[in-house]
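The data below hold one chain only, encoded as structure tokens and taken in the form predicted alone.
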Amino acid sequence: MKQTWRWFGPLDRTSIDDILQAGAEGIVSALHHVLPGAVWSADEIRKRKMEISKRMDGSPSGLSWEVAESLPVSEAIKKQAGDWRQHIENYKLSMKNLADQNIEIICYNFMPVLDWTRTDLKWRMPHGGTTMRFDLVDFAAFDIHILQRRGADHDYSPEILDSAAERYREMSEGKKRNILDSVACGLPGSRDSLALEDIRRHLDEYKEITPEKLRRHFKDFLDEVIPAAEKIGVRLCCHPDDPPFSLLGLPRIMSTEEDYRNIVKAVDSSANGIAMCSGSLGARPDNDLPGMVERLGHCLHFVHLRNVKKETSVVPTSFHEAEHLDGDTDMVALTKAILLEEKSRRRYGRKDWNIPIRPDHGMDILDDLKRSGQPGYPSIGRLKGLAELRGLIKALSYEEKVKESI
């Protein structure tokens, strides 16, 4: 596995020097200052590549930009509204500009309105560090009583409705603001967040879009961009919904293995692939992650390794970000499945056998607590996660070598 690290650019509190010291072998980045639907220009891509290639003292870093995450799909494309056709043409041009700079893997998602969603970005753990949490009761209180979405009370069980009403009655103004800020913080790396009126406007625009209609829009998008990706030699991979169930009445179409399978079948091409995010998919008890790699690994282009602790065994559920090796997902079995997929690719001579992975998210620990970095992306917490994953990879790889020598 190629061990990579997500970097948000020069304003990131984690520097290229820090990433080198963490032992990462490549960089995952994006042009977060470019609005969704606009073109990633050749000049801006070259600029980001140059920033990645140098340490703070100007000497070569030896690191390269391995994965573009995310080249965002605009809301216009998802809704097929406004300038959506021009946005698709812009997407194709952005892909070409990335390909011209030898960036071959492009990760994206098709989540309406909200990207990953949490209700608390700094939930305190027993050891004193903080992590991100999705509290279903808090979210229901936000949805019903703060956002006041019409029909929201039909989307929750009677138990959740009662708990949410009680929770809201006890909320301070500060707690209400914290939940809004957490839910509406926007795309990772974005400097913008959504206000209540923005969310209401988006929801109104989606009220006629069913899951089936959104899937059709997704296929229309793939029908346009995948042939272009094949021609220029890039591979696209779709990130799952986070969390992997409907929020605010919005359609979610990348939450389960069946969703993944439908997208792969929609446009049969080696350029049309999937991104495995073990934390997103792991928030559903009915997702078998090692099995998904075994069955769909041939179209796996990129992996996020992180873990979550689910607080119930139903869907939807509350959950929080856990230690990389200590959540509900069997990280040993998942990592072994990925290594076996790589072995299979080497056997068949695939050039893309070395699958890029990155330690996704992490708890804020030690000096992270003072840095105020990008939510979910602490320096030391991710370093700890990468170290644990590296040890796991090393041990499993050694075990495989021993078996082969016998």
Second form
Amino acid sequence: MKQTWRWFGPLDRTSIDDILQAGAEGIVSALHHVLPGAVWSADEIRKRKMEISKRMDGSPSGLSWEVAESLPVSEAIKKQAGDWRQHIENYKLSMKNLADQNIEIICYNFMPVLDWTRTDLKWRMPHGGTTMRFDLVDFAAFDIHILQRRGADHDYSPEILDSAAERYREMSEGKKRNILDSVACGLPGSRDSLALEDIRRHLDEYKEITPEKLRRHFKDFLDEVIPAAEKIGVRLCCHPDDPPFSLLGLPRIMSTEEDYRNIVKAVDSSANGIAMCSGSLGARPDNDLPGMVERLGHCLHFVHLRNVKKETSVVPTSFHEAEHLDGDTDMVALTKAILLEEKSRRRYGRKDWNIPIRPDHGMDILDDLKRSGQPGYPSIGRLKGLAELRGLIKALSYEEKVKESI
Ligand code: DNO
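Now the other one: the form predicted in complex with D-mannose (DNO), given that the block above is the form predicted alone.
Once more the chain from above appears, this time first in line as the rest of the complex follows.
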């Protein structure tokens, strides 16, 4: 596995020098300042590559840009509205510009309006550090009482409705603001947040878009971009919905193994792959992550390793982000499944056997608590996650070697 690290560019509070000290072997990055739908120009890509290749003192970092995450699919493409056809052409051009500079793995998602969603970005853990949390009662209170979405009360169980009403009655203005800011944090990497009015406007534009329709739009997108990606040697991979269930009445179509299976079947090509995010998919009890790698591993181009603790075994549920090796996902079994997939790729002579993984998110601990970096992307919390994962990978690889030598 290639141990990579997400870097948001020169404004990121974790520097390339820090990343080297964390022991990462490659960089995952994106041109967050380019609006979704616009072209990633060759010059801008070159500039980011250059920034990655140098330490603060100008000496070579030895790191290179391995994965583009995300090359965003614009809302226009998801809705098939406005300039969506032009946006698809722009997407192809961005892919070409990336391929020309040897960036061959491109991650994206097909979540309408909101990317990952939490209700608290700084939930205090017993050890004093903080983590990100999704509280279903807070979210329902936000949806029904703050956003006042029409029909929202049909989307929750009677128990959640009662708890949400009570929670809202007791909610301070500060807490209301915190939930709105957390939910509307916007796309990671962007500094903008969405306001209530923006969310309402976006939701309105999805009124007519059912999950079936969104699936058709997804397939149309893949029909266009996958052949182009295949021709230039690019591998696209779709990130799952986070959390993996519908929110605010919006369709979400990448939440389960079946969703993944449908997408890889929709366009049969090695360029049409998946990004497994164990933290996102792990928020549903019916997602068997090691099993998914066993069954769909051949389409795996990129992995986010992260863990969550769910509070109930129903969907949807409240959850929080746990330590990387703790939580509900069996990280040992999952890591082993990925190592076995790599082994099988090596056996078949696949050039892409070394699968890029990154420690996804992390708790804010120690100096992270003073740094206020990108939510979910602390330096030390991720360093700890990566160190634990690295230990696991090393131990499991050793076990495999011992087995082979017997
Ligand atoms: C959250 C990330 C996601 C991911 C995109 C990929 O921390 O894992 O925002 O980058 O969904 O398109």
